[in-house]
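The data below hold one chain only, encoded as structure tokens and taken in the form predicted on its own.
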Amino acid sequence: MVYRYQDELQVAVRAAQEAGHLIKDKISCHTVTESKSCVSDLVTEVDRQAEEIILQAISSHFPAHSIVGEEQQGDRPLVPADILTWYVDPLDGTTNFVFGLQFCCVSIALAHQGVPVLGVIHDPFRQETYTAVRGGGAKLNGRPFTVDKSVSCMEHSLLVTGYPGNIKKRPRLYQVNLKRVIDSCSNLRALGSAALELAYVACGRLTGFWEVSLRPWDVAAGMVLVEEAGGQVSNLAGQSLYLDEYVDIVASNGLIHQEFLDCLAWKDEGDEG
């Protein structure tokens, strides 16, 4: 069977791996660290250099496509139009990168009308490239993989979450019943790269993930990976998830999904501040 988006997939993989080489080379010798929305929302010159590598590769091969990159300057629409739209996170896990923690990645996705149809996540430190095309399954370095179907309840689940970089979004953390989640699962992690955490759910290293107030480039590629690996993705209310300016997400192996949602007990009270 021949799947769609194979040309796009090849370009995305090459671009992600080239950007990954830069990230790996620069983790101990980057020179500029700045803040964006707040002091904990970091960006380096490597974020911008890696994004330029990816944007040039995509725009040269697919000039008619729209591109939304994390480090792009100026106002760009985040709600997808009818044309194909790329979502690029050139360095997901910048804070880890700045502190020398080798848990960060490149994330590239292609979406149609708000639904990701292609995802590539590249971990340059472990030389792992996760790929998925809608309807074609998920692969790690070219080999198919699935979520972990051996865990069917929260009690045996290893979960992961994260914290909004934008301080104004952090009150949304408390709209989840965190105590109930911690008491219900085997253990909970916070690893610092939403894209790579989603890839780990997809390949069975983690059972479930949730986070609030992420940006679309954080989750677009990981959404495809999890679903194509046989898992489940939704918003925190259990509804279908679409890319928007901000995204609240739950991803799991599918078997624990409803129990996971019940433990989260999400009540959307809006943002404070």
Ligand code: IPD
Second form
Amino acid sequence: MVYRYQDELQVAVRAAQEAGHLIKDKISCHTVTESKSCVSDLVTEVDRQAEEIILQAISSHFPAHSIVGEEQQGDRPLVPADILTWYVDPLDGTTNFVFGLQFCCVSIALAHQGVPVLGVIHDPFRQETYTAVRGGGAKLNGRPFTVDKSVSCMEHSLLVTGYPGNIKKRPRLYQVNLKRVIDSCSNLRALGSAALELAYVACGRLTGFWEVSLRPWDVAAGMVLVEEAGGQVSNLAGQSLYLDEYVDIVASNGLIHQEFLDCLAWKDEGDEG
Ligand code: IPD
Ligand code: CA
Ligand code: CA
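What I would like now is the form predicted together with D-MYO-inositol-1-phosphate (IPD), since the data block earlier showed the form predicted on its own; can you produce it?
Once more the chain from above appears, this time first in line as the rest of the complex follows.
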């Protein structure tokens, strides 16, 4: 069967790998670290150069498509009315990158009217390229993979979450029942790259992921990967997730999804536990 978006996939993989070379080369010798929305929301010259590589590749091959790049948003809407929009996070995990932690990636997605249809996540430190096109399954370096269906309850699950870089959004972290999640799962990680964490849920290295106040470029590619690998993606209320300016996401192997949502659900202060 021939799936759609094969030209787009090829261009995205090549651009992600080229940007990945730069990231790998520069991890211990980048020169500029600046803050964006607040002191802990970091950007380096490598984020900008990597984005330039990707935007150049996409716009030269698909001049009619819209592109939302994290570092070059301008005043454009984040979910344009255009039919096909690319979402580019040139370096997801900038804080890890700045501190020399080799857990970061390039994330590129194509969305059709707000629904991601193609996702590429490239980890330059492990030379792992995750790809998925809606309806065509998910692949790691060309080999099909699925979520881990051997875990069917929270008790045996390895979960992962993240903390918003923007300090103003951090209070939203506590709108989920963190204690109940920690008490219910096997263990909880925070690895510092939402896109790569989603790829890890997709390929079965982790069972579930949630984070609040992410941006569309953080999640768009990972959403396609998880769903094409047989997992489930939703908002905190369990409803279908659409790309928006800010996104609250829950992703899992599907089997634990309802129990995961129940654990995350906010309880009134009067409730025990
Ligand atoms: C960040 C990472 C991190 C998540 C933050 C994001 P960036 O993206 O995905 O894991 O917790 O909320 O902002 O800034 O490194 O591209
Ligand atoms: Ca990001
Ligand atoms: Ca980024």
